[in-house]
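Okay, so here's just one chain, in structure tokens, the form predicted on its own.
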Amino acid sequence: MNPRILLARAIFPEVLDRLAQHFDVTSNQCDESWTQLEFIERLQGHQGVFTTGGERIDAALLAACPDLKICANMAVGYNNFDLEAMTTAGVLATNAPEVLTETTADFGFALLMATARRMAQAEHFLRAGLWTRWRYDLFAGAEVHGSTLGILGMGRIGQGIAKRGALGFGMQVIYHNRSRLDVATELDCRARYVSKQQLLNTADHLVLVLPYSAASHHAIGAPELAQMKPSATLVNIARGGIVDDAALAAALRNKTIAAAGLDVFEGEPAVHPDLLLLPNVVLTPHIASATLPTRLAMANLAADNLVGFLTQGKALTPLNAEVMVKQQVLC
């Protein structure tokens, strides 16, 4: 008997069907939203699941799906996975790293580039009919080239920005990480080094890019908003929850900071009331990696790990390798 798989959303059909030669699959093509309870039902008896990085898998949900073996997210991002919870209970973890860097870099500098230069809000403008004739400020905004870009996350998305920033737009890219990167990096993205207290003070345009955790929520809040520039722009492609929404919407209201372009929100799918109101800040859901051939090859390798998983014991991404090698001890 094949091993049987949850598909916790809709997916590219070529996908599917590639899973139904290896598993018993349980689609979700009609992509209902469920509780996390009807979540928990439907995933009863199931080996493997895919899942797009809105799945909460937890200590409860694993206590009540013991036949579960692997959770493969979608996604580079896992903070719905309490991996904690999965290495004790033996149940792998996989992400989607990798194949995304690049799409969502050209994301996050488009999106750099429609908050600096008002883009959005021309656009409404001229949409509702008022642009009658040109004036010398009409939707003046800031300068990006040759201005000052600060990121904050050096993985290899920060670095692809970082790049994109120096190389074609002549910047001086500054970024504060975790840990400082090699020299050799550092010299390839043209990037230095500071602390993030200069980060803030210094950055014309300050790009967000790492992973979300409890360490990182709110790292940026109303201390570190009033740091930046007045004339500053924040963008976030990274995860909601790592910018204070509340707090920002204030600080653009206010005008602390000139203006802001968000992909990702606390709590999204919804987004935090104020944040609708204002008119210095792009706002997207959640679209950073959509092209469709890279969501394409993040569905294909979150269907590599489970294929490779389930039938070999062994997954190309695996976030709690320990698991793995645990299972193969056994076998």
Ligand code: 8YV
The other form holds:
Amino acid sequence: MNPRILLARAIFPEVLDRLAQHFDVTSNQCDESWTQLEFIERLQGHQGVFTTGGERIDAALLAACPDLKICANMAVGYNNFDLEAMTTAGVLATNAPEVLTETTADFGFALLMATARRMAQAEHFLRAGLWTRWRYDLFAGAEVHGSTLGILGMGRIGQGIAKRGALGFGMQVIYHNRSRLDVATELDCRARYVSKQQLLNTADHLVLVLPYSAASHHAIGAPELAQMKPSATLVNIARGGIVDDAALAAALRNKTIAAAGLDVFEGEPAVHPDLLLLPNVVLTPHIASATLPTRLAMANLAADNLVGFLTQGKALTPLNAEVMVKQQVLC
Ligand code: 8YV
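In place of the form predicted on its own, the structure of the form predicted in complex with this ligand is requested.
Full complex below, order starting with the chain above.
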């Protein structure tokens, strides 16, 4: 009998077809929204689950789904996984790194540009029929080329943004990270390591690309925003919860900083109502990795992990590899 897998969300039909060659698949192609309880009920009796970053895998779910062996996330971020509980329960966790790096870095830079150059605001103005004549300061924004780009969280995506800024736009790149990069990587990205305070004080444009965890919750709140330049822009393509959205709305309203570009939100898809009313913020619905080739590559990587692990005991991108090793020993 083939292993049984559950797809928590609608996915590319070709990925579904591929998975169906190896598994008994329970799909969700009509993309129903499930409560956590409904998700747990549907997961009963399945050995694998294909998640997309929004489905919570925690100790209660694991206790209720004893047949589960692998959760494959179609996302590089995995803050929807309680990794410790999964390891204790002997359930493999996998994510989808690398395949989205350049696409997400492109989007981070695009959001920076749109924010600094006030593109969304200007477009709304034009569509509203308010453009009657040229004016010297009409939607005058902040300079991007030659300015100082700050990056908080210097993983693969942060490095991609650094290279775009340094090589394409002649920006001075500074970064802060839990651990400093090696010299060769710093040179490759033309990036200089600074303290978090220096980063906040100095950056003209600050891009957040750090993973969400209890430690990074509200890494940017009122005290941090107060340390930024009044002319600065802030871009968050990482996760909601890294920024205190209420504090950010206040800072944008009071002109503590000039503008923000946000792709992720606390409690998304809900958006803090104050942000929706502000003109100096560009809002996008968590689409940083959204090109069809990249999303397909992410889905295929999650599928490869399911096939590899459930048919041969080997996943490509495990997050708790010790579970994989244990299963291989048992086989
Ligand atoms: C995903 C992301 O689109 O990979 C991530 O961590 O945030 C996005 O690329 C999202 O998580 C849903 O899969």
